[in-house]
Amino acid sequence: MDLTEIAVELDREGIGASAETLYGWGRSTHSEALVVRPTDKDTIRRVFELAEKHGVTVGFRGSGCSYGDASQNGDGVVLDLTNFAKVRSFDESTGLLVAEPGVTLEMIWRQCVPLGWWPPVVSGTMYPTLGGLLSMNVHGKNNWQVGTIGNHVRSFELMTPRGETLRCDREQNADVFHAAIGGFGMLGCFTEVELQLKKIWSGRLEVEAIATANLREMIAWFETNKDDFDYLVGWVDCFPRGTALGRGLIHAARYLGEGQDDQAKATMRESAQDLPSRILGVMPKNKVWYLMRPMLNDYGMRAINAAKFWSGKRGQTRNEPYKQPHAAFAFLLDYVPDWKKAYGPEGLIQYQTFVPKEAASDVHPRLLERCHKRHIVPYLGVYKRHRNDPFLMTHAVDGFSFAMDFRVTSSNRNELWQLCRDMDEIVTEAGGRLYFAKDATMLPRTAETIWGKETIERFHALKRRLDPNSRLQTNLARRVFPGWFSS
């Protein structure tokens, strides 16, 4: 591969390209690539032409919010789409948004909340791009109710590495529609997306907090009460053992209906959704991660988790629902900017598993027990309820997900990767799945067990049709599906 020649040709045409080190969101993985930041389709097409001419691979990147190596393409070209980011139209009577792939969730809610609309599915941070959301088929805290982001996409345009643009929906190019959503960037570049937003009558949600004694109790509460809420998310304290294994706090939220908020107009102002700029009204939040770093060890995190649980349990005795802005409830990861840096130079990985409802109360406690046995305890755990979806390479199940954040150090890295692979066996034996947006450790044999040879071959056949020379590659794709790129 000759990236220098591509850089020279792009520069000659007035298209900037720079050699950069790109990290996964968790900062535990990184690689070098030639980065191009297009603002239009013509530039993307030109990069594809040069990649074919020089035999170079191309990967896509949005805001870089995937935890592992999904948006890296070491020693290749990376198309960073964050500048290809216009909202082309928004119909405030129907809630239909038409936008370019670099548009972020933040850009969407800032424009649409004052008009009475909210993104139908959001991640824990407001910064992912629309193209990234579709590539990973992102889910939210309302997944069991409304499905993944793909369930709300009307149509999209996809540019293949040959420069062809396909219009895809549930009838036209339906096979590509259901494969590119969740297809981790292997079939083409999203250039336009039609997304149906959710009508809201207030800028606030009604929220309740519930303490649970252990993970099995949390699962049972979810199942008993899930039909009464629009959002459910559980925070899990992963440190206790025995009868307190996986104790935690559930936050359950409902939309407010028309006329239920007498301050609706004020709460739907853009400023009413802004997260606080200071913690406890004093410290600038962009400085907080410095103070967090000394606590990012087993002793400090055990204390923080315990304090959070007992504080939440005491607060539950009041048993009073409270009102919270949509952004404040949804985007917990954005309260402390760059908090991931507190984990230190090796960063963190998130290991997220999706397990059928019949097996979750056995499998997920077993994962925690395995972590304790290996003396590598997650510093944060998050629990959610899910449902199936129709997308080809889906991570979804009718069941539960458990996301566990692990600190990576030079001394624990190998053992941590092995722990994740040991847990893979427990998960896959129960019919569970993993998630490309979070993955840093999956092996090819694990992927084959999860999706099956037939599904993987169906996807690969589409890739051969749309990308016959395998120009589209990423570090994740080469790690998980090496057979696609071996010839």
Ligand SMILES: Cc1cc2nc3c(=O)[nH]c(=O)nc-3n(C[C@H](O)[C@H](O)[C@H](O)COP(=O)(O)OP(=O)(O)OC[C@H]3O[C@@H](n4cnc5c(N)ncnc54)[C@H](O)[C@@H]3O)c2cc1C
Contents of the next structure:
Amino acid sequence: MDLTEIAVELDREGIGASAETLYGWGRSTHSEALVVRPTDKDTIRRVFELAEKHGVTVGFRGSGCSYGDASQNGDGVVLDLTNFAKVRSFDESTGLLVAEPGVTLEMIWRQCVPLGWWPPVVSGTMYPTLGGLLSMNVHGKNNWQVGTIGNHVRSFELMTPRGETLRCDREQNADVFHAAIGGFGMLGCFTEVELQLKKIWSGRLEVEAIATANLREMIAWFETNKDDFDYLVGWVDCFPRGTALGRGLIHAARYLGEGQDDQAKATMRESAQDLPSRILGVMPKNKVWYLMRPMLNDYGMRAINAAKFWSGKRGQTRNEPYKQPHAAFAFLLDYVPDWKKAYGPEGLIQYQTFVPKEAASDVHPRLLERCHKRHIVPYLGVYKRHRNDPFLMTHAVDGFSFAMDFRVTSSNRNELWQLCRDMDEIVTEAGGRLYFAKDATMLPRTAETIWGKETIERFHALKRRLDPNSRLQTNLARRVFPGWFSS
Ligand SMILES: Cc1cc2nc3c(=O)[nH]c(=O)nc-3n(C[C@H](O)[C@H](O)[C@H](O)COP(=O)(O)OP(=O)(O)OC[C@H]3O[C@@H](n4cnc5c(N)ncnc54)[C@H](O)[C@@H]3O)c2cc1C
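Here we have the form predicted alone; I need the corresponding form predicted in complex with this ligand.
In what comes next, the whole complex appears, and the chain from above leads the way.
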């Protein structure tokens, strides 16, 4: 493989390429790659041609918000699509958006909220690109109500490593449509996406906060009340044990209908959605991660979690809803920029499991117990409700997900990976799943149990058809599906 020759050829053609170290969002993994930042399809096609000529692999990257190694391609080329980012059209009467793959959720809501539209599904951060969102088939806090982002994609254009472009929708190339969404960048590059946005009548949601004494109570609350809300998310304090195991706070929200917000015009201004630039009104946000750093240990995080729980319990607003801008509700994790850096040099991993509804109140508390047994407690836990979807390599199930953030240190790394493998067994025995967007630890045999040989073979057959020389690779794909790449 000769990346230098590719860099020289690209340079001669006026296409910039640079050797860079790329990290996963959680900063627990990194690798070196030749990074190219195309702004159009011709450049992508040219990179594919050169990769073929030199026998080099190509991976895609959006904003790099996947926690693990999904958007890294060590010792290969990485096509960073963030500069291929124009909105081609937006029809304000129908809410249909046509955009290039580097357009982010942030660009979409900034343009569309004042026109009365909101992205139908959003992640907990506003920075992901359309290409990244489709490749992982991202879910939001409304997953059980509206499905994943793929459910709202009208069509897309995909460029294969042979330079062909395929238009895919539910009729045309339907097999590719259902596999490339959630296909972790293995079938081709999304070069255009048609997405249906959601009509809104206010810039705000009506929100209620509810404290729950433990995880089982949270699960029961979700099940009983889910039909009354559009969004549900549970924050879990992972430190207490016994009857308080998995205590937490639920935030449940509803859209406001037409005429329900007398300040609708003002709340739908872009500026009304902006997150505050200072924390507690005084501290500049971009310094906060630095101040958090001394607290990022078991003692500090136990105290912070307890303080959050008790202040949330005091302020719970069941039956006294309050109003909150869409962006503030959806992108809580963006309040403190770079908060991941507070985790220190080895970063963090997120371990998110999706478990069928019948098994969740057994499996998820057991996972927490397992963490305590191994003395590695997640510093953040997030709970959500999901539903099935028609995408081939989907992560979602009709059930619940529990996302746990673990600090990685040089001394806990092996033990933490072992803990994840113990938890893999508990989850897969119950018919649960993991999620490529968050993953850093999955083993090939775990993937085989989750998706099954037949589904994986169907996906691989499509990959062989669209990418016969296995040009498209990432560190995650080589780790989880090594058989696809062994010659
Ligand atoms: C704080 C935080 C909160 C999050 N909350 C959620 C959440 O609530 N729900 C959820 O589902 N996820 C969530 N995520 C995960 C995130 O939404 C996904 O990882 C998403 O894929 C990131 O998009 P990206 O543009 O950064 O893509 P990257 O992470 O850069 O790449 C993701 C995948 O997409 C592929 N890819 C990128 N562009 C293209 C393209 N044009 N064509 C083909 N393949 C491409 C890459 O190869 C890679 O496999 C969260 C992440 C963070 C950091």
